[in-house]
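In structure tokens, the next block holds one chain alone, the form predicted alone.
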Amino acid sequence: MIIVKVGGSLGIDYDAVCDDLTTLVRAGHQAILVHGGSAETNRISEQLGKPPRMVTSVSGYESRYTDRETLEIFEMVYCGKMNKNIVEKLQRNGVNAVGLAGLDGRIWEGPRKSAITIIEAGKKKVLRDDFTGKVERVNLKLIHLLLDAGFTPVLTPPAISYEGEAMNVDGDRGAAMLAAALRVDRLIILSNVPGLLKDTQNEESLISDIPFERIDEYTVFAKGRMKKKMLGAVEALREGVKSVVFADARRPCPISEALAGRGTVIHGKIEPQ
């Protein structure tokens, strides 16, 4: 079983990701592709007169403020344009892909935050009416039905709250929970950088190997979106995944390269908490 999360930032080669996934599926591997769509969501939000609002939590993590109107734009891009474009690419390659959101069949389920506390202009501020949350539970019945029938799931946020509300969740952390629930050995997280860099302005400063017991020494290098990817990696490893690979989705054969260890490999078997 191969689980791949590919981000939605500028520069990602989705054709290369889909072509590589096709090769692996044809070789007999079951696979699930989890994807984002942040750059396209930003572009369309601007066109619709609803510019994205990025906020920073008190713990230093950046996220998209998601009121109901933003959630609808988010769904339009993630569940519509991005998801169906990826499914189309895979179908063109002969892979019988099925596009799903985390709320379908309650695949991703968890609590919706009633309010979020952010830091703005150096001060704490509480935002309400935010449709964001966290994946706490993965319901695998639909996933197993599809995999057993020979389909390749293509999964994207949003998730569903316990009360039945769609909510924006972090795709990297959702993929981590999915990998743990399926008990895979390795989770691959692809983005538009080679991996974790000591210097974000220098792609030659790649950190290639991180033992889990030393991960605190390396979190200082995680900037911006990479902070959430590191958090997802920690959660996956704590739940029993043996290794997480951050790799470059701008290269040919990005999944195969990640499986071969090209990128940042975070490893170390630890007991689930």
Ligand code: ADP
The other form holds:
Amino acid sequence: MIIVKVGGSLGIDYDAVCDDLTTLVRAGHQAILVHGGSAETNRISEQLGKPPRMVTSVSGYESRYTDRETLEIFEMVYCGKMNKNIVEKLQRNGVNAVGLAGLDGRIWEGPRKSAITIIEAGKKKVLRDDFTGKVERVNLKLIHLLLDAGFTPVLTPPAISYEGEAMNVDGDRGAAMLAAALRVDRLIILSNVPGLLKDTQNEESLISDIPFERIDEYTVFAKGRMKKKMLGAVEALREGVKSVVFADARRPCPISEALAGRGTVIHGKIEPQ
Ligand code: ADP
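The form predicted alone done, now the form predicted in complex with adenosine-5'-diphosphate:
What follows is the entire complex, opening with the chain shown before.
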């Protein structure tokens, strides 16, 4: 079983990702593709006159402030355009892909955080009416139904709250929870960088190998959105996934390259908590 998360940043080559996934599925692997759509959502939000509002939480993590209108734009892009474009590419390649959001069949479920405390201009501020949350539980029934019938699921946020509301969640952390629930050995996280860099301006500064017990020494290098990816990796490893690979989705065969260990490999078998 192969679980791949592909981001939504500029530069990602979705054709390369889908073609590589096709090769692996043809070779007999079951696969699930989880995807984002941040850059496209930002572009379309601007066009709709509702520019994105990125906020930084008190603990230093960046996220998209998601009021109801933003949530609906988010759904149009993630579950609509992005998801269906990927499904179309896979279908054209002969892979029987099915697009899903985490709220379908309650695949990604968790608590909604309707108020968030952010730091703005050095001051604390509470934002209400936020439709964001965290994947706490993965319900695999629909996923197994599809995999057993030979389909390839293509999964994207939003998730569903325990009360049944759609909510924006971090795709990397969702993929981590999915990988843990399916007990896969490896989670591949593709983005528009070669992996974790010591210096974001220098792609030669790639950190290729991180043993789990030394992860704290490396998380300091992750800035902005990379911080959440590191958090997702830690969660996956804590839950029993044996390795997480961050790799480059701007290149041909990005999944095979990640499987071959190119990128940043975070590994370490530790006892689940
Ligand atoms: P995606 O949308 O593909 O999931 P993100 O944009 O959320 O990816 O995260 C990847 C981004 O994180 C990179 O484009 C880069 O600008 C940023 N980043 C911050 N710190 C680092 C780092 N140390 N190494 C690599 N990328 C980093």
